[in-house]
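Below you'll find only one chain, the form predicted alone, shown as structure tokens.
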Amino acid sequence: MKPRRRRRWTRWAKRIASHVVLIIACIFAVFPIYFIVVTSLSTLPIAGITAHVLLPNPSQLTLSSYNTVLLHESPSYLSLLENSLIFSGSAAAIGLLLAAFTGFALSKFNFPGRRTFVYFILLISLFPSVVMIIPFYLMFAKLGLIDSYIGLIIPYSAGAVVFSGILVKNYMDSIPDDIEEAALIDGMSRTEAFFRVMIPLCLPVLGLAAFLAFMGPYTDYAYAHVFLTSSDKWTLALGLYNINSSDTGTQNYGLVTSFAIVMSLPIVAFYMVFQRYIIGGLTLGAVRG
């Protein structure tokens, strides 16, 4: 009886300990989000994490920061959002199409130097993207592409191809060659087999690649800051920096956090739309390697 009771208490102790650890981990994960939301609704000056900030009086909560961000900032939020969507959407579409062709070629075509080319792409992906800013800037300055949409879409698309190409290639390696051969026997050309057979099979990894290709340009600050000089072409990242910078030395953290929350909404919407494909790409990639 005693050993059974001891095992029962040990089981309960392990369960309680695991729940305590999970609760603490959840608190650490949720606290930054809670703090940002509360700060965006607060009118108090945020000099530190205090009880007045964490547990504000409902009468002190206001939407004035959101009203300023959406209606009274210059350039306007809609203008910044439009520019960000142009850069991110174009880079994601172009980069994803090129990544699909690259992954297909590296996976299904046997040509001299294929392994070397794969290693070369992997080597490029190890370098931080910021190291390419100066070469891109010098080259595009000669071409007159500084402060233009195309001048920023090109490096964004190139960055998407480098990572997503290998991602798509690894996924296509898991698709048997017999599927493509069956399509060719049925009378399809290789191009038709690519678009009508291979692309539908690769939708999970393409959804994940599209999400990552969209996220990079949407949240990028370094390239946008260097390549864009006109405020009418600013992105949301530049708008957030402009709000965060102050000549008086004081920061309006309510304005900064409210802008950050509004800025994250398109990313959340993008994730919700492609959630099935993104999760499928993550899980299948984890299983198939």
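Throughout, rigid core stands for the largest set of C-alpha atoms superposing within 1.5 Å between the two forms. In this text the structure is predicted, and so the values were computed from the model without any measurement. Residue numbers count along the first chain shown, from 1. First, how it differs from the form predicted together with the partner chain.
- Once the cores line up, the CA of V268 ends up less than 2 angstroms apart between these two forms.
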The other form holds:
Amino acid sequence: MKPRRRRRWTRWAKRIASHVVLIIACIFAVFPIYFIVVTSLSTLPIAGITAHVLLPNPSQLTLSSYNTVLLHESPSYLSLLENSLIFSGSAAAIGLLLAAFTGFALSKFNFPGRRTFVYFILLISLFPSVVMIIPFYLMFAKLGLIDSYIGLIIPYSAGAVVFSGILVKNYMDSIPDDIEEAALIDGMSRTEAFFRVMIPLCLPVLGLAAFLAFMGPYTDYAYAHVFLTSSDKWTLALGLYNINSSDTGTQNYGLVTSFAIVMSLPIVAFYMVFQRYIIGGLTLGAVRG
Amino acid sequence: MSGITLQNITKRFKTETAVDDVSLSIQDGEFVVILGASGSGKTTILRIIAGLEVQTTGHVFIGDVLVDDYEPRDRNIAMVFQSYALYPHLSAYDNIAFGLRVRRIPREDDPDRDRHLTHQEIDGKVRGVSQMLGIAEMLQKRPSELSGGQRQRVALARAIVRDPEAFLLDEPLSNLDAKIRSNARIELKRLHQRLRQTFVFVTHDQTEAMTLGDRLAIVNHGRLLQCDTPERTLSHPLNQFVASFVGSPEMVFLEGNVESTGGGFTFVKGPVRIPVRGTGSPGAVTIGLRPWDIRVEKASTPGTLSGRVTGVERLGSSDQLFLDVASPPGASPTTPAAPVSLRALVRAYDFDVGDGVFVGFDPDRALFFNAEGGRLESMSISSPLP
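Provide the structure of the form predicted together with the partner chain, given the form predicted alone shown above.
After this comes the whole thing, all chains and molecules, with the earlier chain placed first.
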């Protein structure tokens, strides 16, 4: 009986220890979100004050910041959202298509310099994208693409291709050549085999790639700030900064946090729709076979 | 359906030659097995027929049509891959129907134009083939939900449903459990007898080759060494490689020398001396014997060598004996030599390790090879053993 008892004790101890660790980790993950939510429901002067955040008085909570952010800011939230969706959506669509082609070519075609090309792309992805802003700006200024939609969609898409191309390539490497060859024997051209066999098989990684390609431009501040001069093309990230640096000189935490929340809602929605694919993409390799 | 002709096919990858000047003519409706060890180039030959690899030199004909410049899809051949290569995202039904959906056939009213198959036509074909292969009940399942044997049937169904010119099979049985493999073998043979189509089957397993093939094409280092019926490859191998590769248990080889003795020649290997004829000059010669052609007896009879059983491998219905053969009884070798090792296939449980035995063989069954492994057709044993 004795050893059994001891084992039960150690099991309990382990369980408690792991729960303590997880609860602490959870606080770190959840508290900032909680902070933002509570602050967004508060107005000055109590917004952001620690005592209020830890023990909010329900009667002091109000939706007035949301009202301001959604309806009384200029440029309007809807205009900012529209621009963000245009930039992120285009970059995700174009980047994804090109990444699929790039990944397919790098994985399944034999051409001279293929390995070099793969290493070259990996090398490019090591540079922070901010490094490229100045050359891009000079280049696009000459081409007259500053302060235009297309001028920002190009670097966003390029960024998506660099990263997602490798992602797709690695995934396609794990798909046996046999399957594509079976499609060729079944009467398909390589193009048909690509669209009817390889693309459906790559949906998990393409979902992940789409999400990442969407997230990048959506949260980008540096490029948008440099490239977009007129406020009617501003994105949500620029709008957030604009609210933060209001001309009154005081930081209105209520406004900033409520803007942050409405800005993150589309991403949450996007994630929920593609969750199946994204999680599949993140756990690649773990569940093969 | 059509025959397939390979004309002086050579395939070189960067530095190595995978297929070396292979010419092979496969008859319409014939079942040809390409047999070789892994890396021998047998799969490359199949892929060249399919059009998945392009030969460096030489020509491929399907029927009478030169298909060197044809894409795989225009060759109208079907292939069953070792991995089956089913589309993982499609049900068994869709896997089988997939090729039919992209296929175009001439229109009845206007043969110059083509059309897709109708939904009913596809459904009819898929159900017909599935019925034939006994997979009608599992058509809605994904490949991951099927057993190995079922996947193999789906892969076969996908090939059959297209009614191709020829079937190419790349080790389709090697991923199956031993138990269902022999069943699958028989079913494949029956399928061929029923379809009467051209089958090209690649394998490294000689049992599969012997049981399935109308003819065996034995390949080594990219070269086609012999293409013959299973019986002929066993009884008349063209060289030592074929002799050792085909037949189980493997042929016994005695590597020795032919020496000039008096008026004739004698094969000498340790204490064993065998009078031979048909050679022009002395030199290194190898004698090959099938283990089942070697006679093992408990009592001495004329023409036997004395020996000892050093090992027994129980194969079930028969035993393979490992024997050390010493000098023939009565003979006194001038130089004592190490005993010669032989293997013999005998009835099960007749002998045990350590038994003293007498070994003989039918002189007509011995095959002779030169030092390069080439067959010496003219040589034979001139008289019974002393």
